[in-house]
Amino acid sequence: MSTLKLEKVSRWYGNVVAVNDVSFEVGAGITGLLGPNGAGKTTLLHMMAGFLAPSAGRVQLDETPTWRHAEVYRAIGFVPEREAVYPFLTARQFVTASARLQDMENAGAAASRAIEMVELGEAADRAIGGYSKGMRQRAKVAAALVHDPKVLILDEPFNGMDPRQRLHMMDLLRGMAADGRTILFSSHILEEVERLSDRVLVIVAGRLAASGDFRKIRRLMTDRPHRFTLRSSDNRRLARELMAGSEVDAVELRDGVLTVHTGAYGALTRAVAPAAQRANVSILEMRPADESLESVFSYLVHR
């Protein structure tokens, strides 16, 4: 079992701080790195894969720094988000080149195995430039798997994949995790992390906002202050009825819209219909006013 460890890691570019004083460990199994676009996820992954030096702090695989250590590169497979493939190469040529860079004894056979693992065999001898985005993603995954690494780091690996390809890739990663490998993947999509990993790290504005069991983090995201906007046939009567319940913290009436503040998301959604019935009013519209991922992540940082 291999462990990636970050201790007080920061990375800056001139006056821009991309990662700020982050510490955590990633061990065997699947860990999701969750955060909005621009949060610093890619910078973290590049440091963990050994392609970027930290400006401060330490990044280690077991006891070895990841930066500029060949033995670490042999233990890690890295799938970047950026299109890091030559369009004139076939997938077989691309994956075989990766095997040769890792000094595999039989690079061709290793490439064939990796290509079959990602179900790209039928297209393996076509130029990558003619692939769909999902196929290019699978070619990159095959190149990262070709040397059978102990650690796999993937940056937004499901981009461009269709539903069947996503399910196959998730099954592949689960199987690798069951064999004791350490897998870390980034995403800005909550559902991808929920389906694949039990442990999650949440990164916002370069800082670690939350970490631990996914269900616990999901509760933090749900059991937070929420705002709902409602339109009904009589907003004043509905507001009075809702305020009588314990689910509602405050209400606002403005420009024909009723805004309800609550810390109990589920309880409020269940209480609205009975309240409308008691008030003898019709609900015309109800929607959450602050459910963007950015607002959720912001709450985790500032709570």
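Residue numbers count along the first chain shown, from 1. None of these values were measured; they are calculated from a predicted model. Each form is matched to the other, and the largest set of C-alpha atoms that superpose within 1.5 Å is called the rigid core. Compared with the form predicted together with its partner chain:
A movement of the C-alpha atom of S282 reaching 2 angstroms or beyond is seen between these two forms when the two forms are aligned on their rigid core.
After superposition on the rigid core, displacement of the C-alpha of Q60 between these two forms stays below 2 Å. Residue displacement note: V248 has its CA displaced by at least 2 Å between these two forms (rigid core superposed).
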Second form
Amino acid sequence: MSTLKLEKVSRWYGNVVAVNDVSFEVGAGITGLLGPNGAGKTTLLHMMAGFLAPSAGRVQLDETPTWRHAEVYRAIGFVPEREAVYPFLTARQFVTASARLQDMENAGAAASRAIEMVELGEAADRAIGGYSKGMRQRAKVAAALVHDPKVLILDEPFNGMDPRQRLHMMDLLRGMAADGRTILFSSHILEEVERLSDRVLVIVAGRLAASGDFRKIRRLMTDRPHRFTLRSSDNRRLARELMAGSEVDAVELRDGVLTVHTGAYGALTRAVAPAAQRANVSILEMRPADESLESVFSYLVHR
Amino acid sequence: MTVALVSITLRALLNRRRTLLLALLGALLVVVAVIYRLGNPTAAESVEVTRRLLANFGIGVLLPLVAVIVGTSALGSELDDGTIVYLLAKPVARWRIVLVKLVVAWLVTCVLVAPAIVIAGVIGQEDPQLAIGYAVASILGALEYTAMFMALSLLTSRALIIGLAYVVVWEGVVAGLFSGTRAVSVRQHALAVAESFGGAGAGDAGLAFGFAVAAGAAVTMAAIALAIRRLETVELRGETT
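Now that you have shown the form predicted alone, what about the form predicted together with its partner chain?
Every component of the complex follows; first up is the chain already shown.
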């Protein structure tokens, strides 16, 4: 297992601060780096991948600084956001060249394996210049994982992919994470991060606004109103019982779904089951209505 | 890994249409020599005219034009479009990337220039030594030029324009007006080599051979060192920053 570690990292361009005093560690599993465009995600990823020197602080992969240490690339695979790939090469040539530059013994076989993994088989012998965005993206991913790196860093990997390709790429990354690899990807799309990551790092205006499991992040924000949706054998009775307690601010009955508004996350979750028991109602389903990164994110941005 | 580096660089250079145009420029040098010879000039006159053709067109135009385009794009085009990231994200020492690319750029330049000079030289007059002298000069000049232009492409994204300005203004005009500036002109270094290898007909370039070789070697080494240093510390930013 490999760990990427950032300690008090800042990066400025002239007098513009792109990344401001950020510290975190990324270990095995999938970590999503989330933030609006221009928040400093690419700057952070480039520092982690050793393409940018931190202006202050340290960026290390297992105790080796990533900046100016080319040997870290034996352990790192990097998929840049920029679309440009040598247009005159076929995907097979491009991936094979990547394997050769990694000093791999059997570059051709490794390239075939990587191309297979990203499902680029049929198009692999056509020049990349004629590829769609999604195919190009897959060629880039194949080149990044051809040497089976312990750490995979992807900058906006789902850009330009259709839904099917997106699902496939997510499965691929999940599989690699299950093998104990460290995977870090950036995105400005909440749904992607939510569906894929075990852990989220939220970057807003160059600062680390939050990190951890996003559901836990959410739970920490107890001063923030939450909504739950419930389905039960008798929504009306359950609503009456819940309104009697102090945990609930409001209830809403619509289309057979009971929506509960609360300012006390923990207290409500503890109150629901006893209330249902008192009302003699069976709960069929209970789920947070706004447990999406969108709401976490807009809350963090406007805090 | 060197093979992969050579193949990517070579394909990138040869896939460009302008490389074909440069080959046509070399062919033009040969065509001019053929047309001149068809006019049946005297032996003494043909040596002088061919010398001027090789010096002014071969070394003065063809060589720097090919070298500036090949030298600035061998590494510079990848820096421009961001594909350099696929080389930098590999456990390959940066000095190796610079040296391999320089050698490829140098050889491509030689292939596009030296044969044209030899053929034009042999067609234009009788003495093969003159042609060989200018070809040797173009090969050494190509190394100095491509090293210089590759370093330039790591310093600025306007390397092609600045390189052309150097060739046209500095070497073409200033070095003609003030003979002292010839010491720092690649063309003059090359011409001194041509004079030394080209036999009696090669004329007087105005720089001593030993000095020209030493100055050329110094410029080449400095350019290589600068290019390596730049590539070791080059920073890649995102598209938006």
